[in-house]
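This document starts with one chain, in the form predicted on its own, laid out as structure tokens.
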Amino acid sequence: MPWERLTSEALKYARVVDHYVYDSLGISPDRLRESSLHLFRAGGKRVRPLIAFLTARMLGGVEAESRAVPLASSIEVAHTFTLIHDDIMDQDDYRRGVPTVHKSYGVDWAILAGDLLHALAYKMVTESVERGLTVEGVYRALRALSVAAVNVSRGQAYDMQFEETWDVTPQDYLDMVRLKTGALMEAAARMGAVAAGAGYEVEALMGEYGVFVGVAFQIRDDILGIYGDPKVTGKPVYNDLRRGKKTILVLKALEVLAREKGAEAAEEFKSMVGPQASEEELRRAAEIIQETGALSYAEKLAKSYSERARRILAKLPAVDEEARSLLDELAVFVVEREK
């Protein structure tokens, strides 16, 4: 089975994180607790805590792995907060194969659940002192999480703006993705390095690894959003095209059309993307993305970011070589996954 070793490790860490989160959310009132736990119960890849744990283990061994528990949990809690609020803004009905929090509990409770998780993420970081993290380490972890929170908000803002205009370049897209998706993965890697007691230079390098993995992950997500099997991804086919998302696939196809076939062909393609487009137009847009080479370009671009992440790993010191190997495997997995 491909990815068996990585999957096994991810499941192990997911259980640790879930246990910590469930303990932390043993609160009242019941509706607040249940709405906050809704997406955790639906599962998820848990890529961010996996990065945090493996980084801690690679750089600091088993003791660092233990110190990373509150930090890895905090990053998943922060990620879940962003998903709840994203689903409200995007008016999505399903996430991870279940109704979204706002569909299940109402918008007011979903906002409140997101607010609670946002606050809880920071509380968890402070609790890492009880696991042996130094006060300086807590400061560095809080800084990493705070910077990520700011950048995710900026990335989401750009993403929303891009839906309203065609004045977007492929570089604009990459800058947005570094913020929206790369930021939390950067924070996860940085926090793992902090748990290991690594210096600032190693922390920053691991942060770059996280950013590159995040960008590769998002490009693959955009590919699956158009060409993935809905039964596997859990998302409707052509969903990103229907919403007018300016993904790298759409932007590159538009760039090629304008250059090779002229403004009229480019304008016709634009009319096939967005909520006004028919199912037939969406299907044709997906075909054009392939015909222009934009799909192939996106696949190669994702792989190039994966390779950059792997090169960083190769030059860092490692206490645990197996953890390094798993982080290397993760960088490959994010561009080959089917969901």
Contents of the next structure:
2 protein chains.
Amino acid sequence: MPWERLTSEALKYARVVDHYVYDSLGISPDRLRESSLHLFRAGGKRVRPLIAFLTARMLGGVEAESRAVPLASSIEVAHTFTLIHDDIMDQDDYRRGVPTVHKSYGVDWAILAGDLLHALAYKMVTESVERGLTVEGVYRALRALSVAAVNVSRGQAYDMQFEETWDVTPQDYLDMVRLKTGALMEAAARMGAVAAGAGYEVEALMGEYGVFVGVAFQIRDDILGIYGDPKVTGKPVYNDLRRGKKTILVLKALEVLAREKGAEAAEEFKSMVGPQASEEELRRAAEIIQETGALSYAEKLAKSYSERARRILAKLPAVDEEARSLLDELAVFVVEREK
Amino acid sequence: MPWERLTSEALKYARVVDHYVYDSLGISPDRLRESSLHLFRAGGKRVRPLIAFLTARMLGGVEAESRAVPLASSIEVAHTFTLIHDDIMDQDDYRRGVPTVHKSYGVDWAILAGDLLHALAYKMVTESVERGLTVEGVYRALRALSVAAVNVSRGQAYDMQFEETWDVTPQDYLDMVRLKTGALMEAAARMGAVAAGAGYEVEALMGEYGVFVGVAFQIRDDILGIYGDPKVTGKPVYNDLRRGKKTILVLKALEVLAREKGAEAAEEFKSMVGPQASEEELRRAAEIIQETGALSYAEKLAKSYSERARRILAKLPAVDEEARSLLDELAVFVVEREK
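For comparison with the form predicted on its own, please write out the form predicted in complex with a further copy of the same chain.
In what comes next, the whole complex appears, and the chain from above leads the way.
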């Protein structure tokens, strides 16, 4: 059990967040509440609350951790909102082993459930005052969350545009991931710092930790989306290749092919990914990604983001060294996880 | 020109809000910006910013009015987000004389544009600090906006459920309208009070003014949706009847019919509204709504809400009596307008 300590912390915090979310979602009508709770009930890693709680604890001890409850819940609620709407746009049928919200309740209710959760995330920020957060803290948390939510929308917009073109570089991809996945992880870390009453500089540094962990997390996701064990990830083999997703792996392989083998080899590779490709072509595409060095490039890149996050962490003040060590472990976990 | 003074104030404020919104939406990618700006460009009455600005001016003078710019813009941006998503759910093809966002850019981009505007509304609240609002003011504005956004989602959920059943009373309808239309008008008025640095009691009273104006506005909307002049409203004649919308007029007529003419007459009336009804049946349904007294009931009800709003207004402190008189005029306008 290599991640036993981290997993047990995550579970402890997940329970706190889930309680808070269930209490907040005691609303009518029933169908709105049920569609909004659907993905929460299905599980999830709760990585963002974990970052928020551990940051609060590292910088401000157990009191800060307790103040962070509405903020950590808020960030998970906001994350869930983005999942529900992304699943509509990406036409995904399953998530966390259950049918997606729009598959279970229809697109209209999924739009509405997402909107409710988005609004609820902000309402939760105001509730922090009841846990002892100052109004200055509310202002800072609101800024972190709203900037992140704007950037997540922008990231999703780029992601959708990338689906329609091959005119995307590995750098374009990284910029998109920074927005789509990095932004909410950044907000989670910032919120933890705000709950601890940390200064602006410490908040910004923790934000960078969050961004780097987020980008590392996403690159690992992309690797698992092609090479992950379907029995462990719960997703079909070559899933991302079949969907024609322009991940860093595909884009890097394409870049190498175009440079080393010419335009024709690059075009051939393009034809081997996407819904029209045969299983044999997908298998071959996965091989090419390895042969061109794109896989090891992605692995190294993920590791370098992870290490940047860890270096920032090492520089920060800490009143709770165990929390720091857990955040350090988390930065390693995101690039070594198998699911 | 009976509303000349009010209209010219509204235009003045609309220009300020539009500038602020355009500046805030200088984001990439282009398609996200364009889809988000689509409905702003098409016009709109900007009633909510008008309430926010006039409230700020009434309670706090021109300095409060200037502090209110990001808040008034925020509430219009939030309102636009709800329009974009509602149009998807209601499958509306036109709004403000142009194709709806999902008709112009597709459902996925309309979902995303709405989400961006929703997030941007909260970001604008934080920007008020640059205009001199205190962090306490930010906290109060955030509470007003997030509670409203939660309630708008709940209102839309009830509205969607009412479409599928006749088991809806006039009171159910009023409860729904209070959430769906009243909530954002309430938030607009509260935000104006917050910009003026008013106390909690004054903020709450202004909030009630907003709710009552909102409910009166919606009832008038329902009247115009059946009896409005298509050339003035821009909507087809009997539009709401054809769509089978369970407005206060239809529900009241049904209640009266069931009581005075029995279940059979009520059932017959139900069959005369909705997409399956002939033009002749729709015309007859509109007549029945008049004959049962449901139309005059709705007119009186709208007027009573308008008067409740006006009575609250008269009780409040004012540093600018012209602003008070304009807010009073607005409460009359919403029930007398022809479009």
